[in-house]
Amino acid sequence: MNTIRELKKSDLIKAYTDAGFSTETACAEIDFAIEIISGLTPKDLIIGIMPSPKDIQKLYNTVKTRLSTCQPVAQILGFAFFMGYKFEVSVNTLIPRPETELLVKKAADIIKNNDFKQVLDIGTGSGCIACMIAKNTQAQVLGTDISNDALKIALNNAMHMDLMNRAIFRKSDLFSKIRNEEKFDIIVSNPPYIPYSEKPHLQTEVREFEPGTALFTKDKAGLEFYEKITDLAPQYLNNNGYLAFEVGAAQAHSVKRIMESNGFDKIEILTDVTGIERVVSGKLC
């Protein structure tokens, strides 16, 4: 694309649809890119506020990269929105998705209803779960991850949201660096839950660009990390503590059984807006 000084969304939408994307996807991604690049919303554009020529050029370059490589726009730009806040992301973190909001909201409800103070977020990635739980409650959240690069981004996000000492981070493979004396009121996790055998069937932007360590399991059912976390969670939970997971499609009842076999009851399964059973939570007996 040559130097562009005038924003023509119709041209960008056509470029998307010519590449095989739906008009809905095109509009959503273009609006997202405009907001990240220039801070302008669709309402701003409607009333005639336009991005600067420099921002327009960056937008067209972003679309060109997106359509030629399939790399997610959020990775190209380095940011994604989650629950109304802008989070830094990279190839080392999952891009926050709307369905994860359900896990945050459920955890926040449990925390507020029980006046909980200590939270552990396993596999924190960008820190979006840890930060939003800290933002919406009075609890302190410890987010752990095995990736140094992801932890740097999580820390940046906490700093930008003024959550220092409220959302803190530590390198740990599951519970490996959690001290025996550390106890939590609730443990939350959106762990890897896609069997590696399903990798060829995923969308290119997920398969090729998002971190495999945050996506894939070695077992055929995708339950590896639910089993590992649930097995050890009772050692690190206070009395009457809770465990809450995001799960993949058709995994909720298997995760429920895993939790029941490890001493959890009052188990709830929550369904997301698409009808998928997405969150499983339970209380330690």
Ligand code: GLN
Given for the second form:
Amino acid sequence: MNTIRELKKSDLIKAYTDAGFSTETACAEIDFAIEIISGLTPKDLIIGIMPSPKDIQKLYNTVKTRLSTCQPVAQILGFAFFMGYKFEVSVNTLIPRPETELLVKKAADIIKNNDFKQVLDIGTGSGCIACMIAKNTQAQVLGTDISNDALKIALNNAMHMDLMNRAIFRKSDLFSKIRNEEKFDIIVSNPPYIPYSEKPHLQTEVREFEPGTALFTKDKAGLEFYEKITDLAPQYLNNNGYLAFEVGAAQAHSVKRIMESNGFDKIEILTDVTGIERVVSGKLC
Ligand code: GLN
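Okay, that's the form predicted on its own, but what's the structure of the form predicted in complex with this ligand?
Entire complex below, previous chain first.
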């Protein structure tokens, strides 16, 4: 992998497959890396627009690091795409997952249908949910996180997306820094939901590189944060306010029960494209 002047995608794909990855993963990651590094899409390459030699060198170095360490490409390059936008990410933020789009869309629908104005996003991480809700609605979104480092990334993302006045961020451990008089129309969260006991079974990319504070719960069912957030949410919601969560596989019905026992009804469960029940929302009654 020493070629620096010429982009030979087949060499890069071979490096991936030699390391045990599928051709599909190889192509997806290489295309992603090229787009992040030089802004070029596969279509650009087909019509002969090529990355500069400097960018090609960066691409080869990225693939080398990715394959030798297992670090996700998004983390090596510091960026990921979410809902068509480029977000800064780091070792301190989760890399946005495609399925999280479902939570953003559901929240945006609820906000638009009810003309809601105030949104709270708990555990905002890179700010991707907060920014995309602000981008797709007229609402103001407050994103909170326990991690200072994540909040800096979230702020950068809001700045780059010109959302500084509508996506704002604050350090808070769940509701700890939300004042009693602050009320929201909808609270959203993609909290940690993987039981710590499952850590050994995760992909190396996730286990070794993504922030544990964003992934893991202490309890065996992964429900700790749904319980804590749902318990306090009614205090911070306006009348007829909503709560919407992203959930892990097989957690939706437990989360539904937690919400019902805390005064929420009209519970809806949405299934993602892979068939997993992924979003649970409910209305405070
Ligand atoms: N969806 C992430 C994963 O499966 C976990 C995100 C979370 O715990 N909120 O790796």
